[in-house]
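Given next, in structure tokens, is a single chain: the form predicted alone.
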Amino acid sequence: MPKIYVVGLGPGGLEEMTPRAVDALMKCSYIIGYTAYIDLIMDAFPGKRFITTGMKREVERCALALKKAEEGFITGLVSGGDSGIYGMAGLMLEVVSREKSGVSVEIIPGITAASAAAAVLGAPLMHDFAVISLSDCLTPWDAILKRIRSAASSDFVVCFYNPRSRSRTMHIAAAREELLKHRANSTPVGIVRNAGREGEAFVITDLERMLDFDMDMFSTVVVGNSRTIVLNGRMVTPRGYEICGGEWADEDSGDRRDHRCAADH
């Protein structure tokens, strides 16, 4: 039966790629994706045959791997982080239905740069946040900025992805004032290059000082909220469990339990 596996490579590494989304592409005959995430695979799966197309392509991606799942061949359409967010599931599912076709479509999920920044940063999407994309190739900046406000007045924790292009270079410093209006200047703030690949580099900073340091494409930005703070040089936003003395509360459960902190044992 045609099939197409819309695969989430997570950062780019086959180490940290999902044994699911390794098993879906040995089963595939073709892999079709962006230029350079098909050139962060291509030497892991041998024998495939690949087709890559550049950026802004994404439709002719999702059409020509319809084309051959209904040639007869499973079929592999790769994104970069998880598939399903800012990634290639939906067009996929999209176009499948526009063309009224039985071909059976498989989501993979994988590690989306938020997970990846945070764990490079510590902690701190321990409690709710917000992931917003400041790229405006596709949303309006007004719908944009609607949600900055609408995130920064709630007290999210915010994740910035595309913080900033050659030719977008001040819709992240937009977005800081925004943030500023109801945080404090000292509030934490990480910034992680390449999360998870080749040339990781992060930097822990605070709003005030965030625009100093370097930006692009490949960065993603965290925004602690009015409790996040710095622990030993790592972002953490405790979700309010007390560590040591008295009573602790599992918030998933309601459960109230007696907790000894570590130096008591």
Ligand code: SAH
Given for the second form:
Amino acid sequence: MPKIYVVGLGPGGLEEMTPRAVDALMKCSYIIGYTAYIDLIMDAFPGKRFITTGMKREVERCALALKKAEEGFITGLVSGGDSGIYGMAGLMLEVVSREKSGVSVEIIPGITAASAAAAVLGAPLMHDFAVISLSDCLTPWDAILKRIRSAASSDFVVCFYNPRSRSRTMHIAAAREELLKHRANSTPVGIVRNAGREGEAFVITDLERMLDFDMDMFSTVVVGNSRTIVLNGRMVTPRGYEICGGEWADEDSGDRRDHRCAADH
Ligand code: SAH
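Moving on from the form predicted alone, kindly provide the form predicted together with the named molecule as a structure.
Up next: the whole complex, starting with the chain shown before.
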């Protein structure tokens, strides 16, 4: 049966792909994706036909995947990280719906940059967090700013994707300003470049100094909440187990009592 697999490749190296993602690509005759992602996986899937397109060709890639599937081929469409997080999955479903096609689409999740970056930094996402892309190519900056303000004022840990590009340097500075309205200068910030792939590098700094460090479109920035700490060089947001000072403030203790975990009962 012709079919489209939309596959999240994980953050980079082959070892970051799930076995389910590998299995799906094994079944495909065609594998379609952005040139840089196809380059990463090509050697591991000999005998496949690869189609690559450049940046900003997302709609074209989906149309090609649909065309190949409608010709009767099992087709893989690949995204970095998770295909459903700023990836190709949603667009593929939109294109299939627009074309009123009966082709089936299976979405295979992958490790997203937030998880990969968090693992490099320690465990900063142990509590509620928000993921915000600073790219205003498809989203108006006002809408992005509104979400940053909400996340900042609600004490979410915040992961920024697409933090800075050559032409877009001010957004991360504006985001930092918003966060500083609600968080201390000393709030831990982790910047991870190329998580899980060649060239991996990271720094743990704080809100005050974060702009002194390089970040680009291969980086994810994780800003801690008011409880995030650095332990032995690792960034940790305590869940509240009262081991390293992550306990909730008094006004929140009712919340804690009401939500005892199953093991307590
Ligand atoms: N679908 C992808 C995200 C695409 S948006 C996912 O789920 O991870 C592209 C942004 O993701 C980049 O600008 C960067 O902020 C982040 N990113 C992707 N791969 C990364 C990696 N290996 N290391 C650090 N950040 C990464």
